[in-house]
Structure formats: structure tokens, C-alpha cells
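Below sits a lone chain in C-alpha cells, taken as the form predicted on its own.
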Amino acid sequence: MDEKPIPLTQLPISKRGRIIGLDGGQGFKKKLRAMGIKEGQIIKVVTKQPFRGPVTIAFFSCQMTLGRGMADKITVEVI
């Protein structure tokens, strides 16, 4: 865990992270943590879209995908 912080984008496909902040508005972490993604919570990376297309992650037994620009946003640590 002695890894520098990366965007989620950045996280190789079916590596585990844990998130470690949410670098937006209030609005922005509002709708993060409604869809159950917030600080400490370990996610792993499923698929990557080319061509700065969405980022299909999952935690606990669910899958959720998000688009690049959210993505961006949210700084993991690889565990």
C-alpha cells in the first residue's frame, strides 16, 4: 500500500482499490455515496471502454458503470 494515489481511470482492469477521495462538488459526492460508492469502500476495475468510454467497476456483489469524467474523479490506492 506504499503506492501514490491514482484516478480510478488509471487502476489496471481487475485490480482492487480502495478510494480514497472524491475530488468534486457536494453534488457530485452526494450522488456517489447514493450509489454506494464513498471514501474506504474497495472496488475493483471489470472493464474498460476505448476511446475514453465508461468504466464498469464492482464492489460488494453488484457492477456499476461510470462514465470517464466521473471516473476521473475518484482517487484509489491499489491494493
Second form
Amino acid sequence: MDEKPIPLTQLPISKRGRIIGLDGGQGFKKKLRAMGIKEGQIIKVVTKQPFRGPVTIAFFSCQMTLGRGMADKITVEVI
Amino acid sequence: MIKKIVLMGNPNVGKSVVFSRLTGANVIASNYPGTTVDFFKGKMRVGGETYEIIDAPGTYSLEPSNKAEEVALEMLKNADIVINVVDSTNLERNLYLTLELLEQNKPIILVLNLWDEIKHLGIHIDEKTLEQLLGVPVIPTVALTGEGIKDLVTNIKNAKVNDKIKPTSEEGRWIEIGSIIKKVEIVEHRHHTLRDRISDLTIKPLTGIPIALGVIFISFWIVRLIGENLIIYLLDPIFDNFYLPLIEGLSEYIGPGTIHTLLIGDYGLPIDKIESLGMLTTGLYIPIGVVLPYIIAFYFMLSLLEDTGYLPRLATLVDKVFHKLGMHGHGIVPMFLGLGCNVPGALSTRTLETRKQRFISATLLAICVPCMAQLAMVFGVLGKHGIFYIFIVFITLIILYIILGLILNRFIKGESPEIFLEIPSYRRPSIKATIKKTWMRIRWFLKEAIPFLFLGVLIINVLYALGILQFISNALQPIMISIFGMPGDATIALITGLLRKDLAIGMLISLDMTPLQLVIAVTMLTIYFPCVATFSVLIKELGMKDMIKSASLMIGVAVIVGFLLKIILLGV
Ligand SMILES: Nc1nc2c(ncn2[C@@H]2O[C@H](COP(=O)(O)OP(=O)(O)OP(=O)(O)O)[C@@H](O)[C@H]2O)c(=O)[nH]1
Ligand SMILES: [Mg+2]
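Could you output the structure for the form predicted in complex with its partner chain, given that the previous block was the form predicted on its own?
Following is the full complex, with the preceding chain placed first.
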């Protein structure tokens, strides 16, 4: 299995990944973590919009759309 | 001192429904995050004691990331007791804010709302253990049906300052949450349900975009269908068969004179519902007979879109386009709300994160998004000339929205952060809630529209009597003709539109203008200035300085568009 860290945007749709790192400013990381998008969290990609549009992810039992730039700053490993 | 109870919680967990249950006052609730953007106060009496209850916007943490969340935190500061409403289907994520609140040293009650939803999601929550672990009362509720609300009310006196949870870091909170969840929640494995499948289909681009186009098309089609039929089969017959004879009698009784002109219009039969410009004729017929049917139809459809949870999916699909215009997908919410009335549309720009986004969203809203009163004007004035002319107006507005957005995005300083939006699960809209919400909005419209139309009719009549309108119209005649290809009298319609756009219907119809001239007039009327109500809200939301900028844009754009349309449509 491929266990190299990849940005969330490269996580294949419907595969599960574990977050291993967040990039970016303190405020941004805080905002994500308060939502539960934090190191160790298991997430899935529901869909990606074309032309580098936003990414919709699923974690816990909720879904969330976030911009491609933000998703790029989330590093995951495929599990 | 009356104790203040503030409802705090993540967005879209049902705070506003709980608020309505507790206070009996009605506030708007919808199935998307960011419905409430301001605070609302209400009163509740329990056992001889009166409490003030405050519904606040939702927030994910105690660090605000937009104006709506700032409002929530402001409310929290003055709270004597906090009711923390959480989404039981999403307990783990919601507990983050709960822990932050518990660290605040305020008496708290935890409400596990949406309790009805957890059963078919295969989630089991042990609320008794949760109560022990957190050291504050925990009450399961189904706010929509009222289940558990009584329990909540009787437990308000038991609200406690937590002594179990100690302040800690982000990481510490998540560790704490992890250990709490292990003890109180079991989630059964669950297969893909129909609801999940619909959710997937409507958010994936390949299927989602065609569905979105279909949904929008059908929505407008239904709005027109309901609106038209209400007019043809209900309102017009009532006005023609019952109301007009009454007014004719009244006209006889009053006889010609100033009072007649003011109340009914010029003396003599037939009395025209639209053009006569009397308070009891035009002043009542336009809001009730022309605009109201579309208001009913529109808000009914909007409620359905809101309560199912479709809007955040639409926001996801259009995000990329809106980003090019300096906003992000959530900008679709002010736009949709604005189609009903620009006032709530302008307020909902608070959910956008930066000044730049709010400025662009509000300005485009005021310029390019016609509210129901404006739409009624477009249909009322151009309808009988054919759908083609209406089409020109819409195409112009859409093109303008895009071009102006692209330009503003380039030239307005500031950042346009990316979308960060929770996608709620689909819910079947309750018919009762839909009707109630539609009714609340209709009442609001009537309260807002009728006084303004009365006032407008009054002012116009006075200005006419004094000869002021005729003077302005004569003075501007050459300018109007040379720049916009319109007769000077059209100025009067433009001035009237400052108060309310629907008021201009009667003025425009009574003028002798070609359909293409009317297209120009109607388009300019839509663009150049929002109604006074929207204007005052925008001043508050944007601040004076930005509002002056925005207003100059409105006027500038109206002049340019009017001029271009003259060249294109009239060929001179
Ligand atoms: N099934 C079910 N639906 C509920 C319940 N409580 C609220 N809802 C629905 O959940 C949605 C959100 O309710 P709101 O009251 O608008 O949520 P809010 O917390 O005020 O949301 P914001 O103002 O956006 O922060 C609405 O569509 C409600 O009808 C409940 O107990 N059960
Ligand atoms: Mg609310």
C-alpha cells in the first residue's frame, strides 16, 4: 500500500485518509482544528469540483466544502 | 435584574427553532449554516421568573471568522446563563465549542437537539453519562416537534458552572472529547441510504450541474405558475368584483376634489387599479394585487430550497464562478434571499469573511439582483409586450453581474478567502414549517410595502400638485432624450422608484413609450438605486464610506447601461 504523505487534494475519491499535518498560518490551523480537521482525524474526499474548484470532504458524520488552496495545505496518508 | 439566557452552538443545529419554542416569537430557521446573522431577543416566563432569551448566530469556536460569529461572541459576553445547543448527529465535532463554553465559568445547560435524527443514523448516545462527565444538565430535544422543550425549561434553574472540565489547549480539548465520546456514543455501521445517494448526486459536478440547472429552472417556472394563477383566479376577481365597486361607491360619495385625488386618483370612471395613483387604488392594488402573489410563490419555493438543505450544495457547485467575481460560493445565499427582498439579502452578506467580499456581494445585490417588487415592475410593465422584452432585461442584469463582479474583484483591495462551508444532511421539509416561514415573510413584506406605497403615492400627489415633478421633468427632458432616448416624463418614474420600485409601474404604464424605451427605463430603475429600506440597511452593513462608493457605482453603472442600451436597442 501507498503510505507516502500526499496533499488532501490528491486523495482518491472515496478512499480514507488520515491527516498527518496542517500547513499555513496559525489562524487558519486553529480554524480547521476547531472544526475537527486536525492531526489524526480520518477523512474522505466526497468530490472535487473541476478547474481546481473546491473539495468536499467527509469526517465524523459531517460534510464540508473547502477551497482547493486550503485542501492543499492538509497532508494525509492513505489508509 | 432580568436574567439573560443566550443560545449558543454551531451553525445549523436548531438554535432558532429552540428559540421560537421557548419564547413563542418566530424567527427564520433554515437547513443551512448562517441562517441567523443577527441576534434576536425574546421573553420567557417560568414559575414567576422572567428571562430574556437571545438567539445568536452559530459559531464553531470562540474565535470569530466572520461578522455573524462576532455578533454571537458579543452576546455571550453578557450572558447570565448559556444554553448550548448541539447537533446530536454530530456530537463529537459539536463538543469542541461545548468545552470552550464550559471553560467560560458561566452556568450552562447542554441541549442535544435533532434527537429524532440519531435513531435512523444508527447513533446511540448515553445522555446520563454525558451529564455526569460534563457536570451540567444534558437535555435531549426535538425542537421541530417540541419534544424535550418542557424538560429544558424546568432545568433552566439547574444550569451549573462546570467544575469537571479544566481549561486547556486545542489539542487538550480534542483528547478530552475523544475520551468522552468513547464513553457515551456508539455508532452502528450503516449502509448507503437513498439520502446519501441523493446528496452525492447533487454535489458531484457531472450530475450536480445538470440537476442544479434543472432545479433553478423548475423553481422559477413554479414561481411564475403559482404567481400568475393567484392573480388570475384569486386576486383580480376579488379586486374587480368586490373591491372596485366599493371604491366606485366611495368615489361617488367623496366627489371630485383633493381628497378624491389623494385617495382614489382623478375623478371619473373607469377607475384604474394601477395608473390612478390614489392611496386606496394604486397604493393597495400594487402591493396586494401585483407583488404579493409573486412574494407568496417565491417564498414558498425558497423555503423548500432552504429547508431541504440544497443551497450549500449549490454554493459548492458555483463556488469557482463566484470566486472569479471576488466572492465565494456562499455568495449565492445573499443573491437568492435578495431575489425575494434585498434587505435580508444585504444582511446575509455578514456570513462572508472579508470587507471586500461583503462590499462586492452587497453592491452586486443592489445593482443586479431584482427583488420581487422590481420583478413585479419588470413583468407588470413589459409583460403585455411579450416575453422577449423581459428577456432583454434579465440578460442585461446577468451580464452586468458578471462583468461588474470581474471588475470589482480586480480593483477592490482586500482578500477573497476560499469557501469553508458545512454541507448539512438533506431533510424532508415540514409542510407546517414551510407555511409558517412563508407567512412570516409575507407579513413582513406587507408591513414594509404598504406604508411605503401609501407614503409614495402621497408624496407624488403633493409634488404634482405643487408642480415640482412637472418642473423637473421639463428641465431634464433634453438630457433624458439625448442620453437615454426616453421622454422627460420618465424622470418622474425614476424619482418615484427611489421610494419603491413597484410604485413606478403605474407611472411607466401611463406614459406613451415604446416597448424598447420601456426596457431601458425598467433596467435603469432596477440598477440605479435600491429602495430606501435596502439603502439604510446597506449603510449600516457597509459603513458610510463604502456605501458612498457603492452608491456612486450604482448611479454610474445605471447611466452607462442606460446609454449603451439606447445605442444598442434604439440604434441612435
Ligand atoms: N429533524 C429535526 N430537524 C430540526 C430540529 N431542530 C431544527 N431542525 C431543522 O434544522 C434546521 C436548522 O435549524 P435552525 O434553527 O435554523 O438552526 P440554527 O442553529 O439557528 O442555525 P444558524 O442560525 O444558521 O446558526 C432547520 O431546517 C430546522 O427545521 C429537530 O429537532 N429535528
Ligand atoms: Mg438560527
